[in-house]
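The form predicted on its own is given below as one chain in structure tokens.
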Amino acid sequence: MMDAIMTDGLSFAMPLLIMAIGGIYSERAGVVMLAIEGLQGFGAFVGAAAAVISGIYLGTESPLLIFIAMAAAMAGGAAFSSIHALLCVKFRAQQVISGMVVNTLAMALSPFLTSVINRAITGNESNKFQIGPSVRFTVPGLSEIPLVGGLFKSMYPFEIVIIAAALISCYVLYKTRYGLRLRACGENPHSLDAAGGDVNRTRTIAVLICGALSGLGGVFLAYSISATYSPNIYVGYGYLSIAAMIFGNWKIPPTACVCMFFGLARSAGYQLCLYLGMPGSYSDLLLTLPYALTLLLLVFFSKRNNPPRAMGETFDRSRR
């Protein structure tokens, strides 16, 4: 049972983490990012569509499909996030409203386009893509460690990709010139402008990075949870990653811990339901455990949060 909790918890936590990292990039640059839910869903749609179409030519069992899906999901998420960047950075729209507009648009557009593509390929107007399960592997040696060995059993390839992406993201955010400028955008954009930096360009790139990482997380959720892309991808995973980002105080290492906590809580609830032989309706209820924990954590930790000082503020050079 413990191995199953660890295995399933990690597979759920990793997509949350990569989406949360995208949110950190956007909000540390000063752009409020409530659009992760829509970006991960639209990115998952583009990735799944690319996998389905490529499968016609490469075969549905080709190992290349998941890599095609990853690249397409990142491109789709970044392209869709450009709407948010255009509204917030170029036209100085209210950032919370812009994020909700992007979410709503994605929730309406992606199922419709899925039906159109399915009708063209199969003649069936289904709003789902059958992308098939991903391969899994076990790490010899590490999988035998007591208690935590389950983290290294039946792993998805994307878990390694996300861990690598998280490490690279940490380096870029905290050790590079761009990361320094990005953090300055969220704290004091006028100081960056005075130093010769381009605030709008830095913020736009940060939002596009968020879109790419959110799309990556979305397609991984589709592969790991049901091996299907469907409108059910919009069930709050993006908002859960936002909660993890906030509880992690907009820092990547603490956010990773929160995502893992959410993943293990969800997995433990489901495994407990199976162990007790409870009906399926109870398992659906226990899957909401991460959201209940979010409310509980909000009560105790919300006063300790230190968001970027310039987050949500539009940049106007004339006010310097």
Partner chain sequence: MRQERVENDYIVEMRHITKRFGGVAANDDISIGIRRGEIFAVLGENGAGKSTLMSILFGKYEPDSGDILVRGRPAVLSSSNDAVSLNIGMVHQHFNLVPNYTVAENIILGSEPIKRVFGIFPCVDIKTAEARIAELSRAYGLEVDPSLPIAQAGVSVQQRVEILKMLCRNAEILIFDEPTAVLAPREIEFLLDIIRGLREKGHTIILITHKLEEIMRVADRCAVLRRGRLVGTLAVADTSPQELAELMVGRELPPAGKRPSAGFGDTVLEVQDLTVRDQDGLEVVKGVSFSVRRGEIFAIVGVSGSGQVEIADAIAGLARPQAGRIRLMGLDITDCGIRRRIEAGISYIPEDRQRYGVILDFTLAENLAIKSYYRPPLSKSGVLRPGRIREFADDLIERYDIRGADGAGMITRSMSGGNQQKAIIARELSRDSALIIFVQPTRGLDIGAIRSIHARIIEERDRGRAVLLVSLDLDEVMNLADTVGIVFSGRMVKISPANRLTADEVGEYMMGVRV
Contents of the next structure:
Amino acid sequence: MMDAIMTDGLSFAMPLLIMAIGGIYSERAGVVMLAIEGLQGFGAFVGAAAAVISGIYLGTESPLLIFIAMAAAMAGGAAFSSIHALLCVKFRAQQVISGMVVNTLAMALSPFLTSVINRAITGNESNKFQIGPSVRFTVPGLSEIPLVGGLFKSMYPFEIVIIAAALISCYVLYKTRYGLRLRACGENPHSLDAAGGDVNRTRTIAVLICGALSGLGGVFLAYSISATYSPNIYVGYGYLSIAAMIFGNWKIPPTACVCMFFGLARSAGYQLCLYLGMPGSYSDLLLTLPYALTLLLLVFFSKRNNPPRAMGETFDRSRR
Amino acid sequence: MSGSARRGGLPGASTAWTRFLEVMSGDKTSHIAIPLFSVALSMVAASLLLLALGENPLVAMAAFLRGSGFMVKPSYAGGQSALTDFLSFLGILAPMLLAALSVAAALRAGMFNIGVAGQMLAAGYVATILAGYADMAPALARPLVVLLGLSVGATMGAAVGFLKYRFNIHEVVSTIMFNYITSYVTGFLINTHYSDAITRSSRVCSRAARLTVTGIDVGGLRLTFPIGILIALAAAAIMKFVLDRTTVGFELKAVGLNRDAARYAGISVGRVTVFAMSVSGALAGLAGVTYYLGYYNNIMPKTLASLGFDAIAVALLGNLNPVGSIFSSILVTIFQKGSVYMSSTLGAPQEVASVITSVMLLFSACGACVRFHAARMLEKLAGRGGSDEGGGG
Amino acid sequence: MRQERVENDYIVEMRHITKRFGGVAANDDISIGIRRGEIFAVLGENGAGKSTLMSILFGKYEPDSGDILVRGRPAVLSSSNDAVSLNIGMVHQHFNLVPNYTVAENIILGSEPIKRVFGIFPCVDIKTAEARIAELSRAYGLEVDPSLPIAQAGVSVQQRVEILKMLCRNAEILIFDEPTAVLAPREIEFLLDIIRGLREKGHTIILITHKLEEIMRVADRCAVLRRGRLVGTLAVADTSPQELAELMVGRELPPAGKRPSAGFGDTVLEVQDLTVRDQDGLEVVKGVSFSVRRGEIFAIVGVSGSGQVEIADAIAGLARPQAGRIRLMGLDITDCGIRRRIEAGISYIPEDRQRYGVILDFTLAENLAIKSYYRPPLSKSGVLRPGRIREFADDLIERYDIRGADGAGMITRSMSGGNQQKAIIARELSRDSALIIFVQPTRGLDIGAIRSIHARIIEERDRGRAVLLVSLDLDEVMNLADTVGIVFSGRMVKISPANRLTADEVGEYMMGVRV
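In place of the form predicted on its own, the structure of the form predicted together with the partner chain is requested.
Next comes the full complex, and the chain you just saw is listed first.
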């Protein structure tokens, strides 16, 4: 049972984490990011579409498909996030509203395009893509550790990619030139502007990175949860990752802990139901646990939050 | 300005252009001109989309209108007419308008209520259990349903406002959490206690509790009139009055536009925050009862109404104004309600409707930008006029 | 003789510069030349166009017409990057620093030194940067600790960071925009020494200021701007402060006469052992006690960030005191809400007028009514009366001479800063409060507006109000105050009748030199 909690917990936590990291890029750069929900869904759609279309040529069993899906999802998420970047950075739209615009657009466009593509390929107007199950693997050695060994059993290739992306993000945000400039944009964009940096460019890149990472998270969700892509991808996990980011105070390590907490609380709830032999409907009640706990914990920790100071402000050189 | 216009190569075109810019950027005109402009642009975009799908845009638009009962269809099933379609349209317009007002009420106070769907569900659920499954006379049941919708929604909204002001929990986070919790808890209760074996939704609520007047006889047609639309229009009127003419409305707007200045002026920001979220929640609760006890009459467990999220688009399109929301909700509902008929007659995918809605939202989000650029172009024209005069003097 | 020889040695030349904003000429056909290695002052009132002119040189704005020559070559300056690559640096009036970055991180931002970890991963090399900064700061006498977070640094340290930022980018020409506005007298001394030191090391300095005294002390030459036009370029050695002042204002300045109070009445405000903490829990006001009487202007002076604004905020109810009592006419208001205090008789003209003073998207009438909308005659049982609000606004607009094209119905955002301030003052003074708090009431306004506000302050005092004035401008304080309270790092170190202290003595208290 412990193994199952760990395995399932990790596979739920990882997509949340990568989306939350995307959010950290964007919001640390000063652009409010409510669009993660739409970006992950659209990314998942592009990834799934790419997998289905290339499946026609490579065969549906090809192990390459999952990597094609990943790459396409990241490209799709990034491309779609350019709408948010354009609206917020260039068109001076209110960032909260722009985020919701992107969500609405994604939720409308992806099922529409899915049925258009399905009609072209198969002739019937389904709004689902069958993408087949992902390969899974177990890390020898590590998986034998008691209690936490489950974390290393039947892992998705995505999980490795996401952990790598998280580590790289720590390096990018805190060690590189771009990271220094990005965080300056979120605290006081005028400082970067005065130092000769390009605030709008830095922010645009941050939003695009967020789109790519969210897309990756979305396609992972499509693979891990149902092995299909359907409009059910929009169940609000993007929003949940925003909550994790805020809870994690816009820093990667605490955010990772929050995501693991969400994942483990959720899988523990499921396993507890199975263990107690409760009917399936009772698991719904336990599923509220992570959300109720989040609210409760936020009551204690929210006061100490310090969001990026310049978040939500359109950069305007003449205002100072 | 007149100077630059006179000097321009095409005086007529130049004045028309200046006039257009003035209307787009003016303090008094822009709030109407900009949404109209975005709707016009979206209609162009929608037509292009329909053309790309191989449909005649005019035929498709007519199909949307026919599906919503604004135009007569070529043929009807027995007991159906354009009037029944229209009344059904009003039935779904009511929760849409109320939900949009809910979003607008919160946003005018500077808060983003993404929890409309959850608040609708909670209110709809409680009203269904307490009034919908009870054996009550309509005269008692219907007011009770409205009252329950109001109070359940208001309580949830107030909780969000309280968490924000007392514990600094962002309303986006708390409403999302409440959405999940409501969805799972009501889903659990419906599945364990109130489930209908065949439909897998909750059992249908009693006729007495539904917010509809049935059996109106018009020219041999038996019609069902949705009471919800009256509630929604009344809510819009009251909200307009409160925002424009009352001290609480003044405070709400002040807090929404500048929390710091409102606090400095002695307005209790915490009280206004809780008040605005309660109002928003109450309106969402009303949307919930008109949706679940009037239009669908049962509840699908673990499903949040997408209408609760579409309402965000509607409210923004309506410029967060109650009257604007009436127009924008009609517009959006025509596309959503008419999409079924459009899809069945033309064969274009039903999802076209939501694409059109989201494109409208996209263009309206650019409103601030359009206004900004219009003002700047106007300034440039004026500046050129000024420098010409300077050169002459 | 020397002048003849260096005549053509202009390092920067601006020829016939014109720049308009919305039809108003901020710079109108201005031509100046700056010589290598001199301190060149640009003098003018607020709004005379000196900041615009220098922003053009720094690449922030492009001129509508005119040419710029740097080192004899025509230069196209379309961004600050262009300026930096021509070795021009600017120290802005508002510092552009990231509060949660260290001194070193702020300095290297935009031109970060890079090292490669494991030969592959490029990383920002903070160690090298810190060493370089330490070395530079020694060479120029600009003491800073490279690893100190900016949020913990004082104003003068922040200014040194800004200067080091320019030096790290090899700036040869340094523009200082009103550098002394936020400094205490002794810090001004240090800064002027630093500026002279920079000239010794071969830098060219452009000093934007409206303070004549600074020009007389350090500048070699001076250009005077008035209403967007150049009225003259003078050698400082051949001129007098009076001549400069007349050129700047365009008329002879009447001597700034000081009118002492006719006598003090009852105590209006009594502050006892007030302690306030900021958001991070640091004590910014430490056990401050003082009182203000009717007919008295009590000025709190201190270096920026010494706790003076927090004292005013605590009295108005915007900041919650940690300890101590506040009494207004005998009534303990320490635990009262903001509205109770307003009604008890406190008017407050805040420092940040666009953040606190007005709601920019409200109409002028709404902003004027924002403290009285909830009471008759402006509303009745919760319903606003637009007619009465309009009348109320029209009355204030006329009495306080608030100008704007559309009157009461205009959106406040489209009004000028001076008129926004007038509106705030009209609203606050019309309340007939017993206590009026002014925080930096004349910041950023032109001399005409400053004079009228000073006259209002004195008028209110003479009408028997208690006035609490918080200002960083020592001249303003010495001109107006009856009593001076000097704060140094959160403590009230001296309270004295204004006429018993000289400006120099006040300056010493402000720096904590005297106790």
